[in-house]
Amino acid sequence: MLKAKVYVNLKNTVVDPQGLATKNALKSLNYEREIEEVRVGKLIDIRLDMSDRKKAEQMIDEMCKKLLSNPTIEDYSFTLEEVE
């Protein structure tokens, strides 16, 4: 069995309003000097009932392109790990 962790974030060229709001909230909590930039994304965990790593990578990549991300404004990456 494999577990995929899919990370989806806005592309660097796209303004991230949620990230800006989070940055401003952190500044109001006196983290103004430490915080340079905040980008908010999403993490999607997918458990796969398969052991073929190469096939799993292809399938997850296809899922990301078709549904899990918007390729116009988002980038994605993923990791695969074996689980019991």
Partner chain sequence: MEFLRFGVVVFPGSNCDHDCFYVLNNVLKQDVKYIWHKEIEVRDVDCIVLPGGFSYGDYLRTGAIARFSPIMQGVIDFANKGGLVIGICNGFQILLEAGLLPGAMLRNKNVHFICKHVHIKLLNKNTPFTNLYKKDEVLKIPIAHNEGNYYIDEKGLKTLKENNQIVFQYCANPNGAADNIAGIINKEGNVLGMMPHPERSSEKELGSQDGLFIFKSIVEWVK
The other form holds:
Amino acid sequence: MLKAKVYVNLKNTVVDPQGLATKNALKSLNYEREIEEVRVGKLIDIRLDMSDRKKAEQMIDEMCKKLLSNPTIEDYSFTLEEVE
Amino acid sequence: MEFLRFGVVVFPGSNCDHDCFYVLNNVLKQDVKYIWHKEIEVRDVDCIVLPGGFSYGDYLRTGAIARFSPIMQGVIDFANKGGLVIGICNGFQILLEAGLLPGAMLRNKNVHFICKHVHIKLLNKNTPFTNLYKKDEVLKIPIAHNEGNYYIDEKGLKTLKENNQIVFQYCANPNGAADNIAGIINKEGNVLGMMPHPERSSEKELGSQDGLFIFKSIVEWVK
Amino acid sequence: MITSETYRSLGLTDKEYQKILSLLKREPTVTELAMFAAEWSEHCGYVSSRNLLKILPKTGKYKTLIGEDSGGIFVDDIAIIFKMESHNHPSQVEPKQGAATGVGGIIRDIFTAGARPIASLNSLRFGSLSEPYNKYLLQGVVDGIQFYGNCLGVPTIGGEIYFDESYNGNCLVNAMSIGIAKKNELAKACAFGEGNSIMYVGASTGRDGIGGCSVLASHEFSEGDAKRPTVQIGDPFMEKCLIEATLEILSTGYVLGIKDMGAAGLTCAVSEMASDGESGIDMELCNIPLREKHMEPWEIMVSESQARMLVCVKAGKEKAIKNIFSKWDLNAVTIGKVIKDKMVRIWDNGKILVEVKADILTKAPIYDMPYKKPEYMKKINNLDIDVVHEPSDYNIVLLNLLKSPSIASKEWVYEQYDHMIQLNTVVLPGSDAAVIRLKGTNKAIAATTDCNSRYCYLNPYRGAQIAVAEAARNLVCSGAEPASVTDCLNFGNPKKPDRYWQFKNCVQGITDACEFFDVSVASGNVSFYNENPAGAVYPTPAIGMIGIIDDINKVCTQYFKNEDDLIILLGISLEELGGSEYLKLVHELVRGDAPELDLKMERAVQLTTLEAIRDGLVNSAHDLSEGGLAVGLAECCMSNKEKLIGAVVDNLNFDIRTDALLFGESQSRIILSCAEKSLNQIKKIAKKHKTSLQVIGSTGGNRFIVSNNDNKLIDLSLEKLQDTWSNALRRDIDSSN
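For comparison with the form predicted alone, please write out the form predicted in complex with the partner chain.
In what comes next, the whole complex appears, and the chain from above leads the way.
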């Protein structure tokens, strides 16, 4: 079994209203000085019933392009690991 | 042709489907049918309406899952053949995800759902959807959305402007949309996406009839 | 072996356990015990309140239907089904999900009755916004309501929100929903006909809300965070599909009964469907769709996972039902059948787990609770008005009142709710009552929620009467005839005699007022144990009332329409300040008695207003409530954002203190505006009903001016008023975020 962790984030060039709101909230909790930027993204866990890593990578990449991210506004990345 | 045939697509989670049906059928007295999202082909309609709502709960990304419903290939084929398609609110978001219109939707700048009447300015009256309005007319039409903050890169925006594709602009930007964009049309001029809900401003009792002329324009155009 | 620790931890008393033993004539199985505990809890069984609730009127001028899980009235061949329900404790723990599932639950009660939900309202109470947690609660609750209601496509058209320290640590979230059906389309919540099938439809079962029913709702609230795991998670998308699928199966004619799995989940649904259908149910647990592994049978039986229903289907028609649910990608499985003997029999893979008579489970014990007039009343009921100093600047007082979050505009809230979907909302939020039209007819429904709990604290009986009277007054101001009530009764620990005294008096007040106005109480809900370490919350019998407008062209709103209209005050202003927002805000006093209420005068004022609206004489009508005359008039000037209209009020001539005149909260008063030519006819109507009427000024200009004998009491620009009132809540919320 393989497990993919897919991270989807808004591109750096795109304004992130959720990130901004979260940043302001954190600032009001007295993290005023330390916080530089907050971006809110998604983490998608996918368990795959296969062992071929290369094939899995290809497949996840395809999923990201097709559905999991919107290339107009989002970037994605993922990791693959063996699981029980 | 006596009546126009409208098809209102129903995705699971669509919730303005009944409203669009009601206005087209009861107010405008046209022929309307629902098209279930599992159908694979669009048949016997003159205009497709992708209604507002929360298709698939807006899960993952608004419009992203609906875009893969079987009917969407049919909608794309229909549009490519020049058929008229109007996407309202969630319908607009689906058209963006499906690539029938350029750009994408972000969350509203204030991170809240916004439901209220807004004023929008007509920029392009030479479309199948707006031909009955006066030039530069200002319309009072409600918005109701979480993700209406339209995004497009600068190059894309330039193209939109060059081709007169921006059809509606907010008079006062409610959601952070690029260039105050409230509605756009494709280059070919047969696919319109708009965030405001014209079906909610189609009757006197509801405070505005400004939206009705979008549907009337469609009827006028096809006739 | 069941120990006293086990049943006590489930909330059963020793006496109750003994009763179970004697009814069963044996020791219950663990699953049976869990089912008893759930059914006999306060939340499901209404054990401390049922005796009193009996007195609420079940009939009124509109034919009333009292259903199993909701109620309603008939207007021609349309059934209007409505109910209000609390979700207080879950919202205090996790405001977004708590409020969301509260909305989901009440809407399921509506569509399982066979009615399509067409509108929602709510009644919310929070502690002071100066506490960051209360701000978090307000934002979370509003977020939950919008998240759920907007996705479902049911407009949230109205409601009320009040803030008071008494709700610190225990907010109130009462959700109301309204649906409509053709008279003959209504569904029943029972199972009958030997051999018919019992089907489970909707979402899968997980461990959501396990113990929530008997543990969460039956204990005073102190250790919030520890109880977080029992929070239910709402899935409005699933429920939207469930609404469509349910209304579709009900139209087949194959469904004999249907019931939502709400509080106490499957347990309540199975036992009450059997008991109400005077039959039994035999069912097998292994077919139930589960979301989590290794669930114990008792966990399955009391799980409160959302969006599940139990359906009794004509034998042989299961496939048709299943097909409709698969169309919407939802579960529908046959899990049992109706049997003749009135037993609930539950098997787990062929092994018998439960064998109990259905009505033993559903007949929870009823208790007569001791009651005693609370001590605090002696201390606070006296108010020496002479020690209350008249303020020096009434402009400042008015602005401060308009800024107070209980009075300030709720635009920040209702802009987040989709209040227009379904194309019926004729009067948008922001007027006295919301109005939705009934498509295909010339009629409309007006709806409101109301309760001034400070009045109920000072005088539970009269406070509850005022809640009913004011709800009716709100409806009348929109042009509607008050028709029927749903009540959501929020009180403290019923085992404490002073709390129970409040409860008893409020129920009596509602009863007497409803009987006087000839409106029924079609449905309702009780929420006890609303306490914080400082004591009980204010007694809060929230009244949801609907009214009928026979001619949709005769709808009225609260704001002034034209320049140079006359301003009329109906009713009498007394020199009373008890329980007023002014007294609390300016003098920091919660004292005195609730305002006087003369029901006959109330009716006269309402009849006058209604007749004048129906005769087309009136341009606006607004009820006076919190903040009194000055606030009410200011609202008339500015609640239409698109067209502010000023007023000059210079003919007051009242022989009472100025602060009582401007800010006192005397009941039974309505502000009308009309063209000069209509005045005589309105006067005639008022005379007929023996209503006091006074022309107090006229509309126009861009200032709000109140003067008394050439002495300007209030003089403010509309921009200042509007900015203060409409942005106050937004500013409060943003102030530290």
